[in-house]
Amino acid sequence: MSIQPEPELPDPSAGAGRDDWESRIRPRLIAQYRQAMYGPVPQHAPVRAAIRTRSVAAFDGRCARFEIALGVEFSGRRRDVPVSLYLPPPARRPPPLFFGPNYAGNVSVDPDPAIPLDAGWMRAEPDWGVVANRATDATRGLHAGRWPLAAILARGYAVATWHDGGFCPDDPAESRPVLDAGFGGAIAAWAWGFSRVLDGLSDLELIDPTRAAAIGHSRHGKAALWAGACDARIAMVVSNNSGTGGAKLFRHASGETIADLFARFPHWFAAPLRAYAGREAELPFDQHLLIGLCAPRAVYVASAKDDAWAGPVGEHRATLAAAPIYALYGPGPLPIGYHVREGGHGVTAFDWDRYLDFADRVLR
């Protein structure tokens, strides 16, 4: 079996030193992504968050629940997203920060009976309880084994979860009037998202906002990647299993490719993507430029041995090659985490143990 070489990567960086990264080659890239790839957001963006209920957590009987109402209107429109906040027992300062989007509402995390259905509108997953596009009781504590609540919070950490939807339906069709409203794709609109959210919790003072860690799966960790890239509060970004248009080289020649993503998902990505189609070496860019544009906060990038779909060599190779960009920073452990695990794509206890030791070092 022939070993696949090495692929030819675009390095703005080669030669640069930091403030020539800051000031001339990151805001290029930035531009870059967003003409190609991503698309614009909106920029002015009210939001409110409001408590609507605050509950004992189950898992010790110290921990709180809060169900959040955050409103964020943009472009004459408005978007309520319920989110759902867990805090570990009370400490001396305000705890870190767990964040990230769900894929069946706020239930599907949490199987307690006390958390209200989310109403809106969610992509038919019959297995997921999904019927005629809404969540219904059997929804309830699907994905309990993604979100470990108790885990995560007997170490000190805050999690906050919402459904995708909130911000863009994932649909071609139905996420048509968010797109409309000034978004490039749906993956845009999601990592618009996380920033939202971190707004609203920022103003109930209930977390640490200097200490926010961005979390997703799949077409979560894509996401939140760009999120990361954009918005300098997040302190550390988490990419699981994200595949091409996330961790993924578009160079590295495995798993999904540009045109897969625009044949099967073709709300996700801003239209001028698709012209790579088969063409990924002309990108101006990859995606290890990507986690480097995170630089100089931490990231951690999770891949599975049977998620060939993602290309979890690919995003191992990108999570190397954006080491030179953090050494700008100067010497020392370079803040970014990666592991390979076995089984397929998911989101696993191995992981999330990972999460929390490589949290606990650098947002600690």
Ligand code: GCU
Given for the second form:
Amino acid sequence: MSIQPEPELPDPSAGAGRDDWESRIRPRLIAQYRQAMYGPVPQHAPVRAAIRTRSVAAFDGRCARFEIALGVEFSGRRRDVPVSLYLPPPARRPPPLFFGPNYAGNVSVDPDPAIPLDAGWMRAEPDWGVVANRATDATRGLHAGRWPLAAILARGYAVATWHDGGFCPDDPAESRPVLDAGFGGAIAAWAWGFSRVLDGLSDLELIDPTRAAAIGHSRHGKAALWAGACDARIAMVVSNNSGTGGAKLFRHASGETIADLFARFPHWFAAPLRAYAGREAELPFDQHLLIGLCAPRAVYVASAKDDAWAGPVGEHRATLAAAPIYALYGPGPLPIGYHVREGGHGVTAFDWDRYLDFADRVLR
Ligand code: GCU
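Now show the form predicted together with the named molecule, given that the preceding structure was the form predicted on its own.
What follows is the entire complex, opening with the chain shown before.
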């Protein structure tokens, strides 16, 4: 067996200093990513957030759950996005936050029957209890294992979550009206959604917006990284099993290719990316730079050993190759985390324990 050498990675920061990186190289890289991969998002998007209900969240009786109605206006349209916000027991200062989208609505994260079912269009997987593209009571608690709320709250962190379809339905046809209103693709819309949720939560003054960790699994992990690159308010990004188009190097030939991505999910990325199918080595960037665009803020990438489709080795290499950009900000411990765990594609309590430990270091 012959071992293929890794193709060389683009390194626009080579020889640059921090000022040069920030004033010249970083903005150019953001523009290249926007042009070739994610596409644009609407620039003007006022957000209104209102508390609908407040209840005591089970756990130890000292945590609270808020159902928040988030309204976002852009390009003459409006999206209403229900957000569930969980607050840990009261403390001296407003709590740090993990925030991220879910796949099957807020009821999928927490089986509490008091949470209203999502009314909007929902993608259906066989075991999700989604009927005619609407959530049903069978959707309740479906992904509670991915969101170990009791453990997160016990560590003093707030959690906010919303259905990805609130911002953009995950479907080529259903996403059309949103994309036509000024988004290059669903990943860009979901990334933008992180920022709009942060706008709304900042206004409500229930959490500390300077200590907010954007978290996403898989396709949402792709979005979380782009959100972190674009929005300097995001203090930490967790990209869980995000694979191709996420933390994995395009130039690391394993798992999903650009051609695979466009064959099944033509609505995720902007059209110009498709031209790089089979020509990954010609991309003007690679995903170590996407991680580097978050510097000096914290990034955590996690892989799973059996998640070959996401390319765990390529995810790890991207994480390592981001270090020189962080080094522009001086010596000291790198705010970059990585782990690979046993098992397959998913988010587990083990993953969360690592994220919470890391957050304790970088957000406290
Ligand atoms: C598919 C897709 C991946 C994506 C994953 C997910 O497997 O090919 O790119 O990350 O779905 O979102 O779970």
